[in-house]
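Consider the single chain below, provided in C-alpha cells and representing the form predicted alone.
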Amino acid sequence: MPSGVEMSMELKEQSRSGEDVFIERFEDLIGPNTNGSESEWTLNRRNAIQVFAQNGFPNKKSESYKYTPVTKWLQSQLKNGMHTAAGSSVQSGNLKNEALPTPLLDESEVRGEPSSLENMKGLHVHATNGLIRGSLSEALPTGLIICSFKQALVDHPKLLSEYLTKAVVLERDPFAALASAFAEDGILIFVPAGLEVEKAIVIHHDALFSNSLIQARLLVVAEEGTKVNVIEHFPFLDAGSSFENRVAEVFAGKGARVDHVLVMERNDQTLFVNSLFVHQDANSFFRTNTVTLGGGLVRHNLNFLPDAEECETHLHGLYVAKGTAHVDNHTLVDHAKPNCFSNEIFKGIVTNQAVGVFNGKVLVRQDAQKTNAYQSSKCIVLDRGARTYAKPELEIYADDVKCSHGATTGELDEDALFYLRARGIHPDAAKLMLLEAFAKDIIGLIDFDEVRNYLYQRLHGLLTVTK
C-alpha cells in the first residue's frame, strides 16, 4: 500500500469545521488547479469538492437527516483521528504534515472470517478499503471487464469518461459529493452489449485499516440486452471506529437486467454511508436487496431514475438493529418517463436502544403517465427503549397513475404468539419463529440459494440473541 501523509491536528474548540478539514485535505492531495490540463476524472473530483464546500454536511435543520446524526458522529470520530485508505491520519484541528511509513497488509489491515459466500459459484473479487486486492478468482467471459479505475484510465478511458459521475446527483447529498471527490480509485464492472454473465460477480469487501476512513467507488455498466448479478458483502470486521463512505453507480442499458444484493455486517463502531445511484434505459430491469445486519450508524441513500419507458425497478430491504445501532434507509424513485413500474418493500426489526429509520419517496413527474408505483415499510419493535421512524412519501404530478404507500410499526402479534404457545411451543421459540418468518419474506426474494441460506443462518443467530 502507498505511504501517506499524517495530518496531526489537535482539536481547538470551534477552531475548524469538519468541512474545512476535508477541503484542505483535498487540496493537499490534488494540488492547485492546472487550468483545464487535468484529466476529466480529476476535474470531476474538483467539481465534487466544490459542491461539497457549497453545501457542507447536513445540520439539524436538514430534513433528510432529521433522525440520523451522521455529522455529529463523524465529527466526534475526527477528534480521535482516523486513517485514510492511503494510510493517512485525519483529525479535526490544525494541519501538520509528517511522513508515515508504508503500512504492511498483514499488520495494518483487519480481515473478516471467511463466510460461506466464499464458496458459492461466482466470479469473486476481494477488496481492501474498497480497492481490488490481488487477481480475480478465475478467467472472465469474453468482453466482461472487471478492473480498477486506474487500470481503466489506461485501458478503457472512454468508459470512465462516458459513465463515471454521470448518474450521481452531487447536490442531493454531501456524502456522495465527498466520496466522489476523495475516491482515488474504484472498481469498474463493464458488461458489453448482448452478454449474459451466468455466474454472479461477488465482491468481498473483507479488509480495512483499523480506525479507517474509506471513500470508495463502484461503477457498473450493463449495456443493451445484458444480464448481470452483483453481490456485495461487507462482513464483520474488528476495525475500530471506521467510516466507510462509498458511492456506487449502476447503468442498466436498453433491455438490460441487473440484479444487485448488498449484505452489511460491520461492527458496532462503524459509520457506513452507502450512496447508490441507478440509471435505467428503456425496457430495463433493476432489482436491489439491501440487507443490514450490523454496523453502528448505517445510512443507505438509494436513488433510482427510470429514464425511459417500460422500466421495472424493485427495491427490497431488511435490517436488524440491536444494542445502540442506528439504521436509516433513505430512498428516492424518480419516475421521469411514462409506463414504468416500481415496487419497494422494506422490513426492520429493532430492539434494545436501537433506532430504525425509513424515508422513502416516490416522485412521479408530469410526463410519467401510466406509472405504477408501490411502497411499503414494516417494522417490529421489541423493546420500549427502541425507536423507529417511518416516512413514506408520494409526490405526483401526473394524473393517470396507480400509486400507493403504507407504513406499519408494532410489536409481535399476540394472537400468533398465543396460537403457537397453545401448541406447546416455548415462548422464546415462538417469538423466534415469528421474527424469522417476518424477515424471510425479504430474504426469499433473493435468487441465489447460497446467499439465502447464509442469511437464514445469520438471522437465526442474530434473532436468537435479539428475541
Contents of the next structure:
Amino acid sequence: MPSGVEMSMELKEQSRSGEDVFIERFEDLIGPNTNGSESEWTLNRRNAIQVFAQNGFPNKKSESYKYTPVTKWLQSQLKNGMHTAAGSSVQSGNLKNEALPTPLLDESEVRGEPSSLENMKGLHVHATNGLIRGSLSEALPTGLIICSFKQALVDHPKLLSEYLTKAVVLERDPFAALASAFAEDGILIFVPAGLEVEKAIVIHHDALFSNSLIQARLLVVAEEGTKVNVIEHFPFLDAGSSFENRVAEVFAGKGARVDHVLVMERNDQTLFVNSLFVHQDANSFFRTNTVTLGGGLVRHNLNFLPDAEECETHLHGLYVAKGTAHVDNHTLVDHAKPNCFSNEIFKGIVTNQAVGVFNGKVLVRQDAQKTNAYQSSKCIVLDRGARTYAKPELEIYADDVKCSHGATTGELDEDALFYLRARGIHPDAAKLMLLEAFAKDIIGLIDFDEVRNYLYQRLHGLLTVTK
Amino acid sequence: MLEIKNLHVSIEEDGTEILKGLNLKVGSGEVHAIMGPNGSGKSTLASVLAGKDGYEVTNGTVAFCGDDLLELAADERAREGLFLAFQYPIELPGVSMSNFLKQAVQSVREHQGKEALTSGALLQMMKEKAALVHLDPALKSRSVNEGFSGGEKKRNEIFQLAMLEPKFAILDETDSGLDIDALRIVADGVNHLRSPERSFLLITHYQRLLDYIVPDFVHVLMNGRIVMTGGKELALELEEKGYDWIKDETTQLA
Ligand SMILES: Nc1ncnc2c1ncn2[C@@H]1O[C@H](COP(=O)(O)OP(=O)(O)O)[C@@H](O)[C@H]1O
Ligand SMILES: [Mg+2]
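Could you present the same protein in the form predicted together with the partner chain, rather than the form predicted alone shown above?
Once more the chain from above appears, this time first in line as the rest of the complex follows.
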C-alpha cells in the first residue's frame, strides 16, 4: 500500500473541529521546528498553517462564503472518513529528461476515460492527485521546464524560493492558506524569457485517490516576453466524495502572454475549491477561461493582481449547474497600477435544484488611474427549484477610470423560444439551441478548435438531458 | 383551408378581450387581406393562430385543414404547415441562420413524411430561396436577424416562408417599414410562392402592398371583429376614406 493511504486517518470522531484535524495533521507531517534551520519552503508552510489556524474555515459569518457552505460539506466528508493525506506518495520527476517509472497505483486510484482533449495537439501532462504521473508526451522546447516541485527543489531551487507562494494572499482565503501549508509537491511550469511555447501545455488531472483530500498545486512562471497556453482538464472521475483544494499561481512577466483554460467536470459528490492567483508584470496579457460543467460543490477563487502598467486581464467563465450542484465563481481584480485593462464575462446555466453564485469584485486603487475595468455576469435559470446569487462589487479610489458592471438573471427568452417553435422546431430542441447560443459567447473565446469542439459536445450532452 | 368561427380572445394576464367574435374563412389558394387601424387586434389574431402563449381563447373555433388548430402547440402548427411572418422578427444572437434553417426545415419535412435533405441539397435550396428575396447568401453564416437591417429582417421572413413551403402563411405587416424597392422584392417573392395549394393572410395597414400582391378578399378588422368584407377595391376605398366611415356605418347598423 502506498504511504498516502497508510497515512490517511479515519476521521469519524465528531468532537474535533475541522480545523483541528488539519492542524494536527500538519504537525504530524512536519513535526516541531527544533533546530530553526528549516528551508524557506517549510517556513512558508508553517506560516500558512498559522494563518489557517487563526482564520479557520469559513463560518456563518464569513461574508465571502455566505452562499456557499463549503465548511458544511467538508465536515460531512470528514465524518464519512475522507483520507486527508493522499497524494504525497505519488512519484514524480522532471519530465525534461527521461521517461519516469509509472508511479505506484493504489486500487483506490480512479482514472478517467480518455477524452478527446487527449488527442489535441499539445504537450500532454497527466496528473494523479495533482502530481505528474508518467512521462510527457513529447520532448519539450529548449528551456521549458515542466516538473514536480520536488524535482525543482533539486534542479532549480532558486525558482521555487523566488516564486512559490509569492502570489498567494494567505489571509484572503482559508483554503488557500490550508493548501499552502500542505503544499508538499506540485507541478511547476517554467517558461524562460523570450520563449514562445507553440503547443498548448495540456494538464490532464485524470486520476485521483478516491474519497481523498487532495491539495494539488500548480506554479506557472512565464518570464519576460514569453507566450504560453495552459489547459487544465479535471474530467469526470468515479472517485467518490473527494475534496480537491487546489492552488494555482501564475506569474506573467513583462510583455508575457499567458492563456489559461480550466475545464471542470468532476462527479457530483466532489468538493472542489480552486484558488487561482495571478501576478502580472508590465504589458503582460493574461486570460483565463474557467468552464465548470461538473462537480458537487465548486468554488473558484480567482484573484488577479495586475501589478504594473499596461496589463491586460481577461476573465471568462461559463458554468452549467444541474441536479444539486453548487457552483460559485468568486473573483477579484485588484488594479494597483495605472493604464490597465480588465474584462470579466461570466455566464451560467442553472437548473433543477442547483445553485449558481457569482461574486465579482473590482478594486481600483488610488494609483490606478486610467483603468478600464468591465464586468458582466449573465445567468439563465431553467427551473423554479434552482437559485442564483450575483454580487458585483466595484470599489474605486481613483478618479480617472472607466468601469462598468452588469448582472442579469432570467429565464430563457420566451419570444426567442416562440420564434423557433413557430418555425416547427420542437420545444426541447429550441431550448437547446438557445442555451448553446448563450454558452457559445464564452466557449467561442477559446483559441483552440479542439477545446472548443470538445466543450460544444459536452455542453450538447449536458443540456440535451436538461429539461 | 382555414375557418375561424366566433373567435373570442382575451389577454391572459388581465383578461382584456381583444378579439370579440371574429369569423373568417380562407379557401385553398386564396389570398385574403386584413386591414384595420392600429390596435384593432390584427397581430393578436396572427399570434393566436400561430399559437403564442399569453392569450386565452374564451370562445369560438379554428379549423385548419379539418383539424382543431387550437389543440395544437405552436411548433405542431408550424409542422402542419402554418407559417407566421412576424411583424417584429426576433434576433437570436449565437444561433446561426444555417443551423436555424436546417433545424426548421428538417423538423417540418420529417413531420410531413418527406425525406431529410442532404446538407448539399439544403444549401442549394437556401441559395435559390435567398435569391428569391434578394437576400445576401452570406447572411446564412450570421446569427438569425442579428444586425440585419429592417428590410433584411422582413425579407428574411419571406425567405423562411419559401424554405418551409407552408400551406397557409400569415404575413403580419411585412410591408411596414419597407421602401418601395424592398416592397416590390417582397411582393414578387410572395407572388412567386402563390399556388392553388397555398393560402395567404396578409395583414397590412396600408393599401400599398395590395397593389403588388392582389388579394381575392379584403376584410376590415375593427374592435376585434371583421366588420366589412369586399374585393380588392375595398382596399382603395379604405385608402381614400380612412376607417371612420366604417365606424359610422357599423354603429348605424348596431
Ligand atoms: N400580450 C399583450 N398584452 C397586453 N396587451 C396586448 C397584448 N397583445 C395585444 N395587446 C393589446 O391588444 C390590442 C390589439 O393589439 P394588436 O393585436 O397588436 O393590434 P394591431 O396589430 O391591429 O395593431 C392593443 O390594444 C394591444 O395593446
Ligand atoms: Mg400589429
